[in-house]
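Only one chain is shown below, in structure tokens, and it's the form predicted alone.
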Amino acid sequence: MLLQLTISGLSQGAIYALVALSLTVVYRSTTIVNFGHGDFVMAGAFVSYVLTVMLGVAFLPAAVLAVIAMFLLGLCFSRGLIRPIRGGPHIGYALMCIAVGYVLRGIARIVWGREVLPMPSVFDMPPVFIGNLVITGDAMFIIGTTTVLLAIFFAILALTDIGKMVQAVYQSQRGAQLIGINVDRFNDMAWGVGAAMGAMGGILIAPVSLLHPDLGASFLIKGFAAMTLGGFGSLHGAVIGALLLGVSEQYAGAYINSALIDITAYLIIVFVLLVRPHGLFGHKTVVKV
């Protein structure tokens, strides 16, 4: 049973990893936490639903189109709404993100109300039986797809000039400007990539969950909890924190009480902030006087 719960937790945690990593990408580039990000995840899931169910597009091309659409939305959001308030107080960024998130949620409610929509299953892979362990096609597809996406992402950061630019902007935006990096354009791209990666999480969860306009709220908390556990600004920490969160939810629900599944993320946030505020892989801030 323990191994079965672990596989289920890793499958769920893989989706959380995409959400947490997409939040971290934006945070590293702009030092802004997108508190409306969960609704971008929801929007990605609904775009794939419209393309697949209502327009009859095959799942794979529909997923690609949904990711592109959310990338463009993130790009427009940065250029049209974040750039004009840059230089203002951070609370302005938070309120703008929340406001846009509610706009996306409101649009979904206008179209679908509070209806819960089932997404047709697209994972036709047969389950694998290893003794008493059952690995479903859903779990294999989600874990496999997420592993490939994360490997590509980290390879780009480690082996290309993009990774050096990310590091330069994260350390000092002014310093990055001095060496010729167009920080505004870089930040726009970061918002686009963050929205696209969040959409990937929504697309993967759509076939194994019921869709509704409030779907994004829970994923925002899951992503935020994973970031908190892994350490703010740590890319690999966001992934590890997400996997630990997914497994923790399964263990808590099975061995303690199923109600804990819904509040594990909140408990992790409270615990980490009290015990280790900089997370597992974050760096403690040292203030010099």
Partner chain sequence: MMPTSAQLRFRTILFWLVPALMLAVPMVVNPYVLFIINGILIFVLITLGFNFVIGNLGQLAFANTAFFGIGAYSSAIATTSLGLPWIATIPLAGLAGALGGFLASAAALRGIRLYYLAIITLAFGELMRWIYVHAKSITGGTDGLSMPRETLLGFSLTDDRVKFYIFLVLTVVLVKATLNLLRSHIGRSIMAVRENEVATASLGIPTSRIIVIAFMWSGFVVGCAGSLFALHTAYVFPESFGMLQLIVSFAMVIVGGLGSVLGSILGAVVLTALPEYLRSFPGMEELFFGLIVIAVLLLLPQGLASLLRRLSPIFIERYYRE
The other form holds:
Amino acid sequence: MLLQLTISGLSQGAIYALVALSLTVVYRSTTIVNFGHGDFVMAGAFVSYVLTVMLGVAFLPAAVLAVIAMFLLGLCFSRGLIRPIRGGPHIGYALMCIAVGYVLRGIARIVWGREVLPMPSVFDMPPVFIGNLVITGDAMFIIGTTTVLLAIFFAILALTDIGKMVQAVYQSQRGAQLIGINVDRFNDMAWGVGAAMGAMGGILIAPVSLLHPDLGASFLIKGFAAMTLGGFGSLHGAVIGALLLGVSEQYAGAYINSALIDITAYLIIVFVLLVRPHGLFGHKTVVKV
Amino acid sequence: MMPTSAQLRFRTILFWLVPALMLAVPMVVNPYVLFIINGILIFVLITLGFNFVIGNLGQLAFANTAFFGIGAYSSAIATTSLGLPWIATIPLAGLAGALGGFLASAAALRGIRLYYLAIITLAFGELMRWIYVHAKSITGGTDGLSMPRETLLGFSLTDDRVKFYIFLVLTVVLVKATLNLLRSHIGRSIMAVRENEVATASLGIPTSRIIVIAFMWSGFVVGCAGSLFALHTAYVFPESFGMLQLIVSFAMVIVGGLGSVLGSILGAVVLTALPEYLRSFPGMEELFFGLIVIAVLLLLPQGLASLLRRLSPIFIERYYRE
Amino acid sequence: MKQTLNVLAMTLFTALPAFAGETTGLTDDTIKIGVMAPFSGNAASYSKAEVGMMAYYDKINEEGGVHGRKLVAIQEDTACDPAKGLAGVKKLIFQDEVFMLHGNSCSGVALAIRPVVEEAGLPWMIAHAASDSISNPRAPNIFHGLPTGSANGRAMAQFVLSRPDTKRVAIIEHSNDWAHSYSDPARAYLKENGVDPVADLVMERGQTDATAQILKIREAKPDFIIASLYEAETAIFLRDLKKYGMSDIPVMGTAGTDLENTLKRVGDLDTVKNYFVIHSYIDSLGGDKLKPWGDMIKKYNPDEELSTFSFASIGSAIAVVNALEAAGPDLTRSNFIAELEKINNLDTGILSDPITFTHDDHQGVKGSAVAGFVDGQPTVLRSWGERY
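Right, the form predicted alone is done, so what does the form predicted in complex with the partner chain look like?
Next comes the full complex, and the chain you just saw is listed first.
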């Protein structure tokens, strides 16, 4: 049973990881937390639904197109709506993100509001049985895909020039500006990448969860919890935090009470922030008073 | 440009004139419109309390929905289980809200700030909602609590007109109290903390205590609003205290004007009345709501209150940062 | 002091406009009917339920109306939120001044508006919200025109126990009022028959994985599972049940799901072959006896995607029109209510059970059929193995 729960927890955690990581990418470059990110996740899933089910595009090209579309949306969002309110109070950003999320959800609701849409299963693999253990096709697909995506992401970061640039901006925006990096454009790109990665999470979960306009709402909180657990702003922390969250939800649900699954994320947030605010891998930022 | 003393006197008159004129409202509107106006009064209080922490103290705390729910449930539980008259539960709800504020400030004092504070207070609100659902024996669980029918000095408390007068008096009192608090020594310290906490502490001002006071006042005002809400809908139900509630009141603060009491009032009025007006476009609310907020953020970053300030200096609030 | 205040109260507050008028909302050629539903928000899919009755109004209007009066539906959104619902109902009563109310999904909203409707005195036919407390204790003007939660919950438990040798029953549900309105009466009925659930589990809205719950079910070894879950979660639950090789255990679902759409969502018959739902109609969704009603809905709402929700309110609409007919041309609220209370054993031609109102009992529909797959075809059942 323990192993079984771990596998399904990891498969959930993989989705949370994409969400948490995409939130972190934006946060690290812009110090903005995207409170509307759940709806970006939902939007990604809907775009891929439109392409596969309504226009008949095959899953893979549809997914790629949806991710590109969401990348562009993220880019436009940053250029058109975040840049103009720069310099205002910081919480203006939070509300702007929420408002855009609302617009996305509103559009989804007007078009599909009264139906729950099924997303065709991508790989209809039969589950693998190892003794008592069942590994489902969905779990293999999600864990596999996420592993590949994360490997690519961290490889780019560690091995390429782009990665070095990212490191430079993360170290100091002003420093990066001095050596000729266009930080504004960099931030736009971060929004684009964030939106695209969130969309990947949405596309992966949609065949499992069915599609509805409120799909994203719960992922936002899971993303927050994962970031908090892993250490706000830490990229690998977000991933590890997400996996831990996915697994602990399953354990709490099975060993304590199934009513706890829904609030595991909240309990983790409160507990971590009160006990170890910088999380597992975050840097302690000290403001001396 | 600061207002002249004549203008200040006019401002005082205006402050009392508006509620005085509002006394006639129940005579001229139908019960539906009156119900909406009662709702607006409640939202004025929620926004007032919320703005106090995020605008005046400058802390990104999203616990106001928790305070609101705590207030509403305190009132409902005290009337249904303890048999107290509703009117006596208002201060109780306020105090319970203040206690919630105290807890939230404890997090802030532990160095949990900015987004950390936003997220932990968000979690606090959702955990409270979980408690409402699962503490069935006191909260009625998912069925919620139904308020008993009561009279107060012979007036039926199910009558929206009676509710209106109670709500109006309480709103005026709390708005006035908040204004006075902001003008006091404490209020100035609160805004000093917002501008620069370190510098404020170096002046010998006990910043921790100031933060606790600000959170508790915010909790008190919103807790009272919760008590009014319990009477307003006569039915307290976990779903009323979810994320949607939070986002709506957050938008009210920003649309009205961050850190401005006048803004709190304007934001609550506009964002309650407008969706109600848009009732005839069902399903479009989310879209409209999002677009309105985006428009205000882009075109009126200081909120609606800044429009009035441009109109006349009497609307300038000195504790507001331009 | 108190006396003075009383006098003051009287003078101030007795000048009530004449809202509770007997003929409010009537003209010579129209009857205004307030229709409340969650047209927006995350429960918007429920509003499909009100489409059926409005199509029935359209049909009646096309045939000349009731005693020359056309039925005019005035829609109000509740967003499934009590405060919003209260505003909506007050608008209908005091601003639009409707003759009667018909509709309402979401029991939370219905419970919140009940005192207002009771006080205003206008007739209200509940078309979709199922909670018993809306119409019990009885209010003189409130009627329940579909099986209530307890009727449904009982029907669910009855069906579960009608399967030979059902001893061990597991329950999985959302923790909200909707889910409890089914599971609580089901639990009560099971208890009456000496069956205690072997597992009581929660699956919240928005959960995309049911592994933890399913492993617990596997340990409990139930013969039957009662699932009080919404559409999306039902599909996830059934799919996960199949994944873990437990799709042989029959699952009893609520009226909130139907076989056809559940099949569409999970994608293969094998996963849903042992899924049963409360189905308050005489035929399955694609069946011949339901087809005329489906055609009627399609005629007036060509874009409507039919689900069992779409038919939920038609039975109550038939009762309403019957009583309006019987009340004659000199329609008033009280003679309409009196006629409703005379409805006895009305076969609506759509609901599986007849409608009967009496003066003391306003819960008109006392039972419900069940639907399940028989030989791969959705089939309406009376009890385990017995066709309707």
